[in-house]
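Taking the form predicted alone, here's one chain by itself in structure tokens.
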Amino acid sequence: MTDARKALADSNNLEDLRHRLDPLDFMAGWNKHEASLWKEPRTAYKPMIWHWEDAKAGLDAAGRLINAEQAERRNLFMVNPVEGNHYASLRTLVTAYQMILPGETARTHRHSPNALRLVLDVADDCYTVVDGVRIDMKPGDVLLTPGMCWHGHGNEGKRPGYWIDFLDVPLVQLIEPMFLDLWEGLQPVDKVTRESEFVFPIEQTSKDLAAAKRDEHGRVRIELDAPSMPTTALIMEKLTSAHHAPPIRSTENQIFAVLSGSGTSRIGHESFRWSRGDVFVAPSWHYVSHKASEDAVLFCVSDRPVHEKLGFLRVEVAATM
């Protein structure tokens, strides 16, 4: 026997036991600094909101500052105020607004987090390349690039173009499967095209969300089939002044950001006011509501597929508005 094990063999009481756990790193389950399981989901990531005019101010200033050579990307991350985090919105999700000026490019690469981008303002001749597929932006599109696709942005027009990132880079960075690579400047173009499973038109989304009828909860919502972003599930919901849903809550996380229109969201305890632009987030297990002080249309951003394909996704309903 070990002078190790015949020192916890030899053990006179739980302290003791402990004292000599401790340097052969075994904590003692009935005396853990923390719970480890608790009856239902906290978190403490916070309902917060960004707006788009203070985004802008500062991207435009950074444009005057620092290319996207220095940069590889010039955008604001949207930053949970949360004790010792620097980067994520949520616990596995991010995002940011970006900014790229005439004439620039912001050169190619990919990585294994999936990302996209819902587009706010460009010039005609903003595009993003995507595995070599070109794609020019308009306001309102939803961009694709999955996981180890390569992709860089380009914009020959006369005026920057700004669009919203988001990305599954926490929990990538949580279960560590991160990788990196960089091309040298833009990939090569080898077709032109707005027909390409990396892209959401705004013109079918708008026809699609126009011809969208309530679902259970009373929303007017579609999901973008995505099937090659595994993470992240891409809803569009439109609002009315007229009606809104009852307040819902899930495990999942979620980012809204508005496409169009204004009004209020409820996330928990707290009220936001937003308008076109701005974006807000709702941790897990808090109750969301929407209302419009005119017509709107949001898009959601969640991890709901991961609560899913793991069995976790737990929805509940207000008894009450």
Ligand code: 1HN
The other form holds:
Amino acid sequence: MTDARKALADSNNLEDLRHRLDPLDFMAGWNKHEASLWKEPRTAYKPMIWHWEDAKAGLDAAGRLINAEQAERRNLFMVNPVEGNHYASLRTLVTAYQMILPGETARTHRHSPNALRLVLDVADDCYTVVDGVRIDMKPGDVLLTPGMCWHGHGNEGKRPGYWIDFLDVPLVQLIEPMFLDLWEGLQPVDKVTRESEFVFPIEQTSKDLAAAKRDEHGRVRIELDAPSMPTTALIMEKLTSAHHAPPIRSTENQIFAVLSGSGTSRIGHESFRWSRGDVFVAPSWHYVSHKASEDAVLFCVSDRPVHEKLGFLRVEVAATM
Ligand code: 1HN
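Could you give the coordinates for the form predicted in complex with this ligand, as opposed to the form predicted alone above?
Once more the chain from above appears, this time first in line as the rest of the complex follows.
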């Protein structure tokens, strides 16, 4: 018998046994440091808001101080101030504001995380090249770069271009299948189009929202159908000051970006006032409700498909408003 096994066999009491299990990297299940299960979700991630005007000031300063080549991407990540976190906005998702200056390109690369962008402010000549397809950006467009699709950006105009990136990088970091390949410079363009599976043009989104019926909670929302994006649900929701839905909580982690208008949202016990370009986040199982002070459109990126596919999704509607 090894010494360690003999020591285990000779333990006289539980305390003793626990110490003799330590060097073997066993932890007695009756002696956990902290609970491993709990009654309902209790994420450490916090409801948070980031304001577009702050991000813009930061990006414009960065535009003077670093070029796209040095930066790889000139972006500002929205980091949830949870102990030990230096990156993620929520447990599974990260979001960032990005800016590209006139004449710059952000070189092509591809990675296993899935990415998408909501275009905020661009003049006519900003574009993304996804797998050789050049898509010119308009404010309000949603552009997809599914996992392992080559993607890079360019600005041939006279004004800086700004957008918001959303990625499932923290989920990929958690389950580990991270891959990244770099292209030298920008991938050549085979085709220029705005009719592509990689873009939801703002024109179509506006039409679809105008035609949408209220759902069972009185919400006017459309889902952007993106089968190439396995981990995220993409929702556009139109809010009017005359109407608001009851608070709803879900196991989903949700990021909201303000496409237009202004209002206030309650996320758990926090209240956030928002206007165009702002981003706020609702961690799992926090009640979410929105009140518009003028007509508004919110874009929501959520990890709902992950919960659905794994059988974890739960949704609850508050009984009272
Ligand atoms: C990325 O590839 C882009 O391609 C933006 O513009 C933000 C954040 C994390 C990891 C990769 C882009 C990103 C990113």
